[in-house]
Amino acid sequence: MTDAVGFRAPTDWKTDAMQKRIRKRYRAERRFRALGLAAVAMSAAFLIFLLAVMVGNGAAGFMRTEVALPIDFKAAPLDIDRAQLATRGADLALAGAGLQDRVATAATAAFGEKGEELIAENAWTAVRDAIKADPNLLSQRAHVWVPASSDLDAAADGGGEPAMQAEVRKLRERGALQSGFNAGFLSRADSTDPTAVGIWGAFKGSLLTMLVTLLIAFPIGVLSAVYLEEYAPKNRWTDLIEVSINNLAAVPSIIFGLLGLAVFLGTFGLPRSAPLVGGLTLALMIMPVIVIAGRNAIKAVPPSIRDAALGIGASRVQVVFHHVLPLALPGILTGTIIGMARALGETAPLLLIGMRAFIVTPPGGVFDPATVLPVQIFLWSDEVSRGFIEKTSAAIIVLLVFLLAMNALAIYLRNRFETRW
């Protein structure tokens, strides 16, 4: 086909060369698509692997192993006045009567020379609580379930040293080993002994910190969003505010820690390690998140609604507070929850303002020394004792459950109330 004309003949798509080329293009297409799928799949696989490792390690952290300790108060009665057991001084009285030593001796008597290593350091408190619950124990020979030491605990989960595993086998044969849900893990605070730790202390610290954060960041964030979206004149000041907010949203969190250290602790002299300071620091950190979410939600409210309200004589403040804000509220709340979830998982700035203290009693208020969940995780992850690995993972599971719940709530709110104008 040769013709010296301005229009080429239609391309012949059926030639071999063309067909080959098209097959090649389709191969490239499939390859590219597969790459995309692989990227998503790898991200998913990583997430699943991470969660699996945490659950695998952490599940044991919610369980505890108990040993049945035979103890004979009939043969050798404890020197104590029973009337005291009903009073508030019972703990002191039992401790004074040498209960701790008695428990240790009982362990040696029952399980041999190394018996003391099988039960937890605070095992005697379990005996103490048993006696308080049933004073008749003091005249009996009885078995009391006491927490196992962390080495025995690890061995019972299938790890640990061979010697301990042998002990586990022996105890199992005697039926002197049981494991159950470790309720104490959810109700206690930090401790040096991994079998005695709990996350309630850190959790309460987190709650108090979040409360302060919410009370400060939410009003400021919403008001600032309203101002910028509804009233701010277009000038350099407004630009400056906008740049500040957008930049603050991307400033590394540790910088906020330095700010808290220098300003809240240094200049204002607020107490170290207090949820108040942690909350203030995190509030400054998540405020931009709330502002940005708030502005987007307000922007999504159609101008016709403002016009309608202005048209019947509402003032500009009334328009915003009666019409725009209620309509934008779901979006603002979604942003706030996401910001709060970020604050709940934040660690670095709180390390700098001293919320890494060893807190044995849960904080009572926002001025008390406290730690928070993520920092507690960090502290436990640093511990050498093997028993802390499962506790760290268990605490991570608790933290993740809360974060997931918050994010799920945000997604629910977004889907439930999102209005398409």
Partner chain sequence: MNLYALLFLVTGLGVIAWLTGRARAARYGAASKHRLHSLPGQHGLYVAMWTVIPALFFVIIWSIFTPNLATEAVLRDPQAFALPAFGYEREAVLNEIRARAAGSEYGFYPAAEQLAPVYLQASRFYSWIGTGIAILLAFACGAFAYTRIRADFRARTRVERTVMLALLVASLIAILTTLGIFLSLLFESLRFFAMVPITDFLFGTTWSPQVIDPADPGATLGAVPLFWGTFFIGAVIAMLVAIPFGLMSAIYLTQYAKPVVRKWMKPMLEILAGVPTVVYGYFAALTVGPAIRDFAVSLGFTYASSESALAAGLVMGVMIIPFVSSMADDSIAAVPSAMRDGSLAMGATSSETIRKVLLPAALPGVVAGVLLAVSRAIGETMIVVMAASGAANITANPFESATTVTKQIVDLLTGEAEFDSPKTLAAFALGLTLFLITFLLNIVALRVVKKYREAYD
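Follow the form predicted together with the partner chain with the form predicted alone, if you could.
Next up is only this chain, free of partner chains and other molecules.
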């Protein structure tokens, strides 16, 4: 309210009307704060629930149950020349001598008619490795620890059928059952037997694929951002390029899989299922993210930095690479982290280029057939055997650890550049 001269009268905050408005404003602020805290608490609760479920289900995937199998090679020797055990053909020689049947017979003799159901399908490979380590086993009676079947392993963990739980009690009374950390899960590749599967093949495939993705997407994305922000003229063509890049960042990932299938496999004839093709496809997918993040980081550098460098005689290239890029690098690395994290968890584009093959040997290079962790998790989750459920959760834990390690490295590099400037 103003008087005749035009001066506004001071507000009387003590009136009932003003006090009512203040209380209403404070109530609105408290509600907003309560909603914010509830949202944070709900997000934290979902995260804790997710981690608890994954760790609870996946912990058993890192464990292995073994059975002490008595085998008497002295009573029924294998028809094999011991000299062959020192050659590369030892595995084939033992398999050809009927070792697998001998192990199944020994299980039936030791544990009854259903004894073969208590040991894993690949239990004979444990006996094979024991013989290769000590050929003297072929002339004596020995107890070899072999992997238990999936049903017996589940019963040892407290689940499974009552019949298997009874077998677990019998074996424990005889001292013929033990459980421990399954180191082979971290060193083997895929298998049809859940007790013999490993994550190393998929982990190495992911590592090679991410390496190819980073080596291609990061330099091209950063140089594209530098050109568009520092050198490109402002006209309709650059505007069209900017709009296209923004649209590509929102394109579904499966479209990039179709692009990789048509270009890298159909046109250039690159090897199918190779980390090279997977890395090229994922590089196309995350490159727009790196370009957008790079442009925003470069744009955030104060113009005074450029003016000061130009004022003391620096060239345009020196200004960009000696002053602008180092200051923008933390923001660029942030965009790269986001892009690489998205690429690490992608499955659809890699399925289209064939990286869902059954790979029993870890890849030796970027041209060898391989699969990746997300695809391996997808394949195991589709298996019928209960043993693969635990392995799926364990593989998810490995994937999360891989993601956290990759992000931690990128954050360390970002903070290091931030402290330099």
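Under this definition, the rigid core comprises the largest set of C-alpha atoms superposing within 1.5 Å between the forms. Note that this is a predicted model, so its numbers are computed, not measured. Numbering follows the first chain given and starts at 1.
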Once the core is aligned, please say if the CA of residue 242 is shifted by at least 2 angstroms between these two forms. no
Superposing on the rigid core, is the Cα displacement of residue 369 between these two forms 2 Å or more? no
Superposing on the rigid core, is the CA of residue 141 displaced by 2 Å or more between these two forms? yes
I need the CA movement of residue 20 between these two forms once the rigid core is aligned, reported in Å. 10.5
Per-residue C-alpha deviation between these two forms [residue 32; rigid core superposition; Å]: 7.0
